[in-house]
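Have a look below at one chain only, the form predicted on its own, in structure tokens format.
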Amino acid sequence: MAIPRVELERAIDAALAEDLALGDPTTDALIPPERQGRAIMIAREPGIASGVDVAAAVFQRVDPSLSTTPLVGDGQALEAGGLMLSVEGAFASILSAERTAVNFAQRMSGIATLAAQYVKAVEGTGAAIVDTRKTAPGLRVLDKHAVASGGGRNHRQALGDGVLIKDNHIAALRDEGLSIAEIVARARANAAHTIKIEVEVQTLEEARDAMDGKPDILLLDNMNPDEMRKVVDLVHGRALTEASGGITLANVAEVAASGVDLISIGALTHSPRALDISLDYSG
């Protein structure tokens, strides 16, 4: 997905605000401003790039006289001492800029590196891999951009893009005596017709009920890989199944095996083991 400018710099801004409300000391005083310097970010280990135009739009934002050279694009294999970005200018803004760029290039390409292994996992399955939003407060947009970045796809951005009756939802209205059925039924009354119903489920009986309500997508909630088959045959494609709970990339393959159409896995974005990224002086 593409990342909107104005999500982009608000962003960049609330991470330049972080580091450098306070200034730069350590650079004030021994950096000259004019002097002048080029650096290179290097990935220090294989992975995938994602994140680069947004550590360029970083330095530029600290100092826009600075020159940026992205040299891979995002979603590019990288190896380990894979050069990623030049920039160029005054050596002061660059290290002040420095942190927050490779903090974004990290993160992103980390997120990356975790998207690719798993599509990697259920290739020629038939099974997309997609994200959640579990992600990290205010970087949302990047957090799904990295996951595009790797091969996988995004569920929603956000509340809005669709119902999704999960079970605190379910709970809530079998006190009123509704069945999951007659609660997607509810759902499809009252929303806009251009949006699509999911609804969660943790046994083959909802599963059934549910269908009932003619749902477009089941949501099959920490269901072990022989419940997911026996839901897929019953749905028998009239709306798609999403697996979601418990997924590992141990057992990643064995889940796309049931026949599920889609796999949400929160770590992409909850918990991703950020890329070993550097900025280094070259002169």
Second form
Number of protein chains: 6
Amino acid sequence: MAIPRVELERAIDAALAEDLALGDPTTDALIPPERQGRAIMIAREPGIASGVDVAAAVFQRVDPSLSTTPLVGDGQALEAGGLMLSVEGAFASILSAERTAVNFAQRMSGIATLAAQYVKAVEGTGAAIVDTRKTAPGLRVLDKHAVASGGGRNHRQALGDGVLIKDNHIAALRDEGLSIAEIVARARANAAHTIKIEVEVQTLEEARDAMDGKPDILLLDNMNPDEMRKVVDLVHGRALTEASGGITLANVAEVAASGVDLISIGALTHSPRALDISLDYSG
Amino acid sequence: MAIPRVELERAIDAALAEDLALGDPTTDALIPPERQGRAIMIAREPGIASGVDVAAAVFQRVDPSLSTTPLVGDGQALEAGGLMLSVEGAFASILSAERTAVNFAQRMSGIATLAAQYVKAVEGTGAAIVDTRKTAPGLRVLDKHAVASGGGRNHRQALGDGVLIKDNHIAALRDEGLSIAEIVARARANAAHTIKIEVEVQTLEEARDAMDGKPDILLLDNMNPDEMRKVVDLVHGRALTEASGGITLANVAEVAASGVDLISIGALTHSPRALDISLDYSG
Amino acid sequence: MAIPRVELERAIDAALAEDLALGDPTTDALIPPERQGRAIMIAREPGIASGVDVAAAVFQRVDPSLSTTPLVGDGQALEAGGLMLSVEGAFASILSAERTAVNFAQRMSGIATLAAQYVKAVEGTGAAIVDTRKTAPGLRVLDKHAVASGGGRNHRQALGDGVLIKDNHIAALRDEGLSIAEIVARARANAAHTIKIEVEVQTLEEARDAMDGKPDILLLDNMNPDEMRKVVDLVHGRALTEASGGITLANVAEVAASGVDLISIGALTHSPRALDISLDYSG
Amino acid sequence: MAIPRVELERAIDAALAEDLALGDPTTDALIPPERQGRAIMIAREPGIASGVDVAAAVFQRVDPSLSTTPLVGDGQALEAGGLMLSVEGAFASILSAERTAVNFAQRMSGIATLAAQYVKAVEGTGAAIVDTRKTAPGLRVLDKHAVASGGGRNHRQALGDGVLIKDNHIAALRDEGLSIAEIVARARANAAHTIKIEVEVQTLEEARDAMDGKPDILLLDNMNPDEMRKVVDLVHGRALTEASGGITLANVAEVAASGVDLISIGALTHSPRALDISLDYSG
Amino acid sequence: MAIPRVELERAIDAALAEDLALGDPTTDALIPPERQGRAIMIAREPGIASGVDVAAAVFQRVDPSLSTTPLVGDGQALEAGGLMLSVEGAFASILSAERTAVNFAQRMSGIATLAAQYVKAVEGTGAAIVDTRKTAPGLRVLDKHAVASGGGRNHRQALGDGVLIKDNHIAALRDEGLSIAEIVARARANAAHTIKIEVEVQTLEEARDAMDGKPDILLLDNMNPDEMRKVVDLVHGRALTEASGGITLANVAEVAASGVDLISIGALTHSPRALDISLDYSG
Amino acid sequence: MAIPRVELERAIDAALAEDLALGDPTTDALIPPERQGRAIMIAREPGIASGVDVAAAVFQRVDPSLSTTPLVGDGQALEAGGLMLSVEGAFASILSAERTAVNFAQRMSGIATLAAQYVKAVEGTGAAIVDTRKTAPGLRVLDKHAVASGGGRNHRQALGDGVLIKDNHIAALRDEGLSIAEIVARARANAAHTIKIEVEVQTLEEARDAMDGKPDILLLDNMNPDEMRKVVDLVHGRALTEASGGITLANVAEVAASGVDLISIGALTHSPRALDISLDYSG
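With the form predicted on its own done, generate the form predicted in complex with a further copy of the same chain in the same format.
Full assembly next; the chain just shown is listed first.
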């Protein structure tokens, strides 16, 4: 998704507030404000770029007179040594912004790189790799943008843009004697007509129960590929199917081969490895 | 570090704003507000707990009438299946808060668990494991609290609480003909007397140059253990030594054996794997 | 929808900031802080209550020691003279909060009352009355809660929780030679699988074109009931149909009779008449 | 009043945050970021323009590279079809900002149009139409600017810029045995010398009592024009007189003819009908 | 004025954010969270108390479980050694809040003490001591509350609660050929009826000119007491008179003797000396 | 320290919000928006400039189209009549921003002027004048920048950038039987290696005790110069020494002569006299 400017600035201001709350005494002590300079943001390992514009916005938030030039677009592949962003102007400003700018870019590019690996692993199947709401608190929009940079698709952005009936909803309502189909029906009766209804199931049995409620999407939680295949057969196109839980780069192709439409990967945003990125003085 | 309440609430409000901006139609549709219930936050794998109070604060921010009981303290070890937090009250509120509460706890416990692994790997040496400013933007205070939960020590919290002369400062000033010693001396002359001065060096040569400036801490960037040992010998207690760059669980013991005082690990906070934590309905 | 607490407090703080920025010199001059008192919020005309809890929260934000008792629930009918809320404690605090508390309740109850009139007018048909994003800026969540209090249903809360292809999207893409069906197909290819796709049409012709793209919802803009009926026949259950534009209390029943599923009314939130509500000293 | 920039940006950011929190998937899916376009904001019915600059500021907040050209000034009359604002640039940005920009303009122009009707109805009398604090929560400054656009005058902006002794103040103090004159005197003794003192009365009797306290302004609440005339005679220029309560476009001229100086109309801001405004793609 | 809670919390949060942004490592290192204790806020010199409730609110913001007991009311006289506030609970929390709590109390009590000196100096004359808008940025409401604690009266709180035509307004309009009377008349014609009109004059001549415009208040800027007396005679009760500029504790009695109604003292809030206040551990 | 832009804007927005919350009716009534003009900020007494860029930023925040030209740099000396800043553009905007801009500049220049007097008084000794955390709540960064403008040095910016063991920490731990040396040792064991440890002592005895703990800095609280000299002798360069408490312009030279390294002066920021600055219309 495109990052709305208001969200972008909120995230950047929060990050700068925590890093620059007490100023930058190192730079104050060493670099006179009139000293000009240039630096380049460089990937130290291969990956997929994301957050280049975010990093540029950090530099310009610290000092609007800095001039930034993106050298790669979000979603493009980077070699080790690949140039990402050039920034030029008061070198003291560049130094004060450096860590925050790189922190954004390394997390976002790390997410994009991981997403791209999953996307590649399922290439040729019909399955789409999608993200979850398991994002770093406060970084939802940026994390999801990064998934998209890596070729992943976005699932629900927030609790509010879809009905997803999860294990705890079902457990609480089963206590009252409802079947999954009845739970889905209650959701349909009460929720907005404009959003889809998804329901989590953990067995073929539950899938059968759920389908009687005519959900839009069936979330297959922690099933093995064989079970998934049976559910896909059962559903037979009457709903989208989404695999979730215990999926890794090692087994994702097998999961995709089961015929599910969507494969959601929490690790994309809750456990990404940062891409190794540095900012280098270039005169 | 203890988490200041103002910072805690800022982080929680930012996270809830992004997840609950459009409300929770699933829960609205299914769970009547008067329905009471209880849920338990459980670790699905072994690790070190952190963020338990943060998760509790999320539940109470969503609904102050919820009652929360921590079942483990930050810094304590968790078995797979270990109970972390019990929450009781309006079940709709518990469901609306669930994801955000777990998102905080799984990141923080993941960081604590990773930190504890590094700390254990250097046990018996004099070296302390310390964090960096490579934190998730907006989560600095929480990330650093989590490192401490794992037995790590905190390095600079922000640009403002220490002078750290890095590669880019040095590169810019070398262009003007200054030696590292002269750069350190300039920092000492201009910076507050109340904060320490640390300087980054990449070779034994540079370390020698730097020590003439009498820094408080020497940052050994990307050296191998042999080089580190030589620098430690050279420094001979006149400054603290800090190893940084390219350090993993596999080689950290060897690094510690070089005699450095501090080992800083960016990955603690830029690339932690989330601990597997779930919230389970318990009636 | 239930109002998330973080959103509620943001709206209340914004309102109190603008009314109490310079304090309350009238009350300061007249009412000593220790003076106790009680006041009742009363509807001066019949209607549907909404915002009672919001008003209570305003009083408690101004002074947490005030005690409030709701006397009617959101969604319940009020006679002229109907009691809504009792508040008791430091009377100076009650007076300082009065206007802001009533401002929320009178707008929200006005919206609920208007929504209920539309809902009543289509009773017995299958059509649901739904709101739009034409809300007072900054009051989206409260306006939509009020619609629900009146028995209306909520449409998209924000740009992000559904794809709605409107006239301007279509106009821009037609310039490039795309049919509506092709536009819908492009949306389906690019948007999340988890949200529904709605498209606006203005003629039977356009509806035919659009249906080739297999949208989830068809928005019939500014059609007369006859045209709507023809579209409903054409669609024949393959999509939801939503009527919009030029609909009033006078013609809404006729619109509903056309067989559309949803009738969206911008006026519910862009032009509601405030319910006449006052706060009366009661000793 | 001129709208202070800090207030303007606060209102716009709150509105954009609620509409764009989850981005704009429709536009993301359909309109490439490099696509340029132009749109015109047009009044669909006659009225008085207000909020044109606010709408322009919304577009520029979403995307500072958009270029906006106001085609009418706040306070100017609009015919049906009257052009209000042209905006040009990245068409995706225009679409994402559209609803929020129009929401501001349609409310503000609706208020201005209603205010102008009241102002016209009392033309030729000495009475001024004034607003109240019955504004949409969070929109005080914009609502009052819109009243001024329609030729109305502004009454108190907040609790803090004038002393206004209302029914509840009086009721509480009468319980302690004070006359209205004594209440006014207490206010004068305790309040700042720099703000005026206004007091509400509901009968000629009360007006007589109040005038002994030498208020600056007398608020005649819910009187009929005959009673008002008697109070005006009684006051005889020693205070301003303000009529309030139960005043409509149908009877406002008669109220004005009573000789009151000010006529305050809560409905200007608590129950305005939005002006019908649309944004049209123009290539 | 009473301090509105929303303003109070904003000011406290801003102060805590800047002091506790990086936590409190001293207290973390030394005082275990379970350690209980008590401390007393004590005046080290005589003065007038103000900000006692603000200080209490700071402690409770840092840790809601702290218990605070005010030992003196705002506006009461303090001897050297006078007890102001007792706070009890987690001693670590008390220490982390200490500096911020004292910072508020020492500034506010300093302002109150200075105000009381001016008030005492004019005792027996009819003149009131009033403050100005020359407050510390961000502390307007607290500074003005403190003036009131010292027996001073409040002038305009903000640009918005009164018309005050100052030298620069006059200079700009004189360039266009307007007399002061004409300027006052223009203000009366354009401004709200509900706020008073004050105009600044620097000579008897200007006062004569201004009075033709019938202002509510005449601001006598930088006149000596003789000139003031002449203006007071000229005005003869047709407006309030306010002396301003160059007034000190040494000459304020003489200024008051001139018969002016109000004496505004910028130094009350732009140059107060902090009262010497400390927080002492008491077991 | 250089003022981070995010902090600068936060402080300016808070100040403008409180002054312009209700707009500027005086200027609205008198000065048409198209009226152009110029004004000059002038020092009315000698001093040291500070806050010139802050004042310029205030003008541009109120109206980005204003053009500002600094006429003096922060830290430069001003004669009476010295020109500080020129601002040109819409004169209404200049008038609305005037008070807030001057409020910042007069406080900051007042602090700088006072700091310069202390710095001058100790010239030729080795002692540095440093500030404290006794700043106006919300203005920490600006107050400290102003101290630096006057040639003073900055001490801790916040609780987080150094360990400072104060009287209350010591009192609480002495209750548990710890010596000062043991307290210092506990701090060293628990606190980050990267920040210095300072401890407060009040007697030579305590200094002796403390030095056994090997602190980085010794704070000599309320000692007379003779006692200080003895402590300086005792310490003999093993720690920095800082004098604090009861220090005035009259005795600071004598304090400096004792050989202490640092002299901290709370009055720099808790009791500065504002520099007399005005903004004058210049056509």
